[in-house]
Partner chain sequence: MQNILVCYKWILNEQEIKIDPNTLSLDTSRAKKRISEYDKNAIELAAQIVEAQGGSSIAISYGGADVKQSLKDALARGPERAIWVNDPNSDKADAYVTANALAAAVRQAGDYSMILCADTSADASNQQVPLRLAVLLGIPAITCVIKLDVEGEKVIATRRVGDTTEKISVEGPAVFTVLPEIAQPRFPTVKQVLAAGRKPQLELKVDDLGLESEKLTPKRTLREIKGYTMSRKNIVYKEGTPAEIAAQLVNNLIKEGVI
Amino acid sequence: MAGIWIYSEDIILAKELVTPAKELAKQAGQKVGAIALDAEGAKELAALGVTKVIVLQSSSSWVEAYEQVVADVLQEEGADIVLIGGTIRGKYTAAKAAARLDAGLLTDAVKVMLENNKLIAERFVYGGLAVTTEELSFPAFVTIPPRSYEIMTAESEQGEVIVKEVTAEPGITVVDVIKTQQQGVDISKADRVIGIGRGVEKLEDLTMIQALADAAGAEVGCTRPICEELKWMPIDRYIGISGQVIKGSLYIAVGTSGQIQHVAGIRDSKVIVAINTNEKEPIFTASDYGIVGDYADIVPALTEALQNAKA
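Can you show how this chain looks by itself in the form predicted on its own?
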């Protein structure tokens, strides 16, 4: 094998990819290389022990324009395994680069390993209901979703950073960028989250939910019907397999039934607490603690208890 390489336009995700890359490198007796789009990000990757970080320097700010250059670098370096951040833009680059190099591609892997000189990857299928194990021969491309791995601590020995002047042909001219207005923090990064479902009957009850969130130091999220059908919350608050995935220390589900699409977005929370009137709802199977009862009674009681504990 010639080496394990990582790439993501998102530097945080790129640093997460270092963890599985180094595990694979240890198994194969190889080193880890990385491709970055900015010098500062490259230094952060080098600090994590990535042996060689190549910075692609170009006048283009259009990430998708680098897919040909990324493929060229990976071919020059003889990469056998390439881990790419599973963002929308990352998947685009992975598909294009893998096709150019005639390599296999597997998307949304949550675990990768080496076995019998093949890359073995696990990923969720059927809306998170099952896990499939697949294998790829080399060269192999795999996209990995954000927050699948923890970021490693920095190492004493830093890798080499090489700046490479390249020509990236965007094919598209960016005239203007308008950022979406987001209320509160990104719930996918929140340590504590309160999630509401269709069991929350009235819009005005969001006030009591927010009071609980304030007392618990949490953010408020929701199931898909709350944002798409009822329009009570913005789409960036939707938690589920096609929405936000949370991996904090606490998730409190208020009035959610626990459909598999929603559970796929909360399964990695350290502690899950369910509040529902129906003890047979599947959310209780996915929870560490369950409270059977009316949220209109339970939520204010929890809020008061938390407030008193702080006093």
The other form holds:
Amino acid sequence: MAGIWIYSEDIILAKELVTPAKELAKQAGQKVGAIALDAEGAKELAALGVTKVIVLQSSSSWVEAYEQVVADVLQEEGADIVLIGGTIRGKYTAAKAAARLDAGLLTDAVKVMLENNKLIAERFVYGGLAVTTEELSFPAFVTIPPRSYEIMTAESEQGEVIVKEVTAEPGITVVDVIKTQQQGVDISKADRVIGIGRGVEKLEDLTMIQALADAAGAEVGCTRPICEELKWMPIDRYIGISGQVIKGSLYIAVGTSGQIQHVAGIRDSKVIVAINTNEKEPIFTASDYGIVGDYADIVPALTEALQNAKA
Amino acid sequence: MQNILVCYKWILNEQEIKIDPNTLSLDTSRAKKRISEYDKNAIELAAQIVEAQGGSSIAISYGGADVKQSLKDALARGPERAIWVNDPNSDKADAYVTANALAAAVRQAGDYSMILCADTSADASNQQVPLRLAVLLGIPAITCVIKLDVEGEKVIATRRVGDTTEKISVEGPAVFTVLPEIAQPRFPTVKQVLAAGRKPQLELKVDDLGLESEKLTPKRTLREIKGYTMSRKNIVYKEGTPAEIAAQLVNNLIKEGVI
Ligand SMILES: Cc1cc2nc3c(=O)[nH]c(=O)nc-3n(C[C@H](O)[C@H](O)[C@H](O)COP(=O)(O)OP(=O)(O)OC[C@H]3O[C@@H](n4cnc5c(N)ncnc54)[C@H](O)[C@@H]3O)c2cc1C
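For comparison with the form predicted on its own, produce the structure of the form predicted in complex with the partner chain.
Time for the whole complex; same chain goes first.
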């Protein structure tokens, strides 16, 4: 089946991808197909109006190993446009499958459109400094970051689900898989985040920051140097182009300068607040509300004001 | 003993690119080129492995004529020699073209036991060239590597994938993409810089790679590039006591519905 195909090893993300896929399909007068790895999830995709869902089943637990089969299925089906969930594993699959099909791939698309049988997509470059608009010929691969689209409600018309037994040979051996001990929650999913930067002078001040976070119902994240140079927080807590991307309702930047690489990870927040002594810092341009001042004075005052507001 | 190929990209220093606030066009006139930051971590790792276990490393780059200017810096960071592909059309290349050119260059580099790349680049962040390269060369690829241990014929790569750490064992040549934390790049010493000037460099003209024109025709073309601006309220509090400012801010946050 030609048309728009989606793939993600993450079923929630796959369901998000149905939304842009159906928009493109409507424009092109085509259908949406999906490749999934679990049969239960496949039914949910079919219920969202995906016409054909192919479930790949093999004994391989290394998701990356499916890239070859994913490429084979896409080729067999003659897919024109392939939307892949932009996780680490998804981008791996996308790049390899695109290479196998001699196809173009645009990673981390923030917008996709159709125009005269070409896919037009936008993405960020230079660490978030600029946006490019690019054209891809068919078959065109695109990866879309998690939480870019809302999941639609189920449709009356159900698609078909086809289960395929496949062999997925990775060519490597997975020796060990360890779930990293999660210190707290995944900040990329937090609705409110306090982000600390190098302006925070001493480790003890994290107590003050945590009090603010508690009052705001927020998680604490940080800039890259806080993890890499100071090692104050685990590496999965830093926000930015090479770290986590947050998309919650509130971000409060405390003692961060607002370099583009950091801002790239916060700009989808609904409201951004900055606390910084130097009003010339770029973080103020990136904020809705800026407070020029020392965090040591502002943070306790803000904590109290939040507590009062709740009382 | 490892024979390592390490890939790098010669790019504009994005911190020196200015955006015209009216037209949103990019002013790159003051931006100098440099080795992509992330690639420096990969080059450093190659140097550390060779220093610890013997062998050699070759730096490989694809780009325009100006890549020549990068060779000395790359070589000062450790590699014994450099191979670069000179393509006058490299500014239009996408990851498909880049990978095709690099694969052709790799085939001319002789035997290798591993290819190291950064997981991303500081300009385009495409995250695809190393994976495409692996497909073209028919070897495995392991991304997001934070630790690489060579144990005889085997290489054990530790990768960080979100909240999971995976240990992967590979035999035979493979492509590894590394995360910045794997090795802190060195500041080359005067001696290393001087020695770099004497290390062998090989220029490959793109036309001499034997690639069909199809393989050098990008699948992706750039229509437009524009500076990104955020429309934020930019309300700044400067006057008042911390308590007064905090109270005003909280009021606004309540109005916005985020508290
Ligand atoms: C290729 C590349 C990728 C990168 N990726 C990332 C990334 O993903 N994430 C990331 O965060 N960074 C990243 N960086 C680093 C980034 O460029 C910045 O260096 C970093 O974000 C700066 O961190 P910072 O704001 O904590 O520190 P600084 O830039 O040092 O800022 C400290 C701020 O604190 C303020 N301050 C000082 N004292 C006080 C006080 N008492 N009260 C209030 N404010 C005070 C100062 O005015 C200053 O603005 C990357 C860099 C490169 C080159």
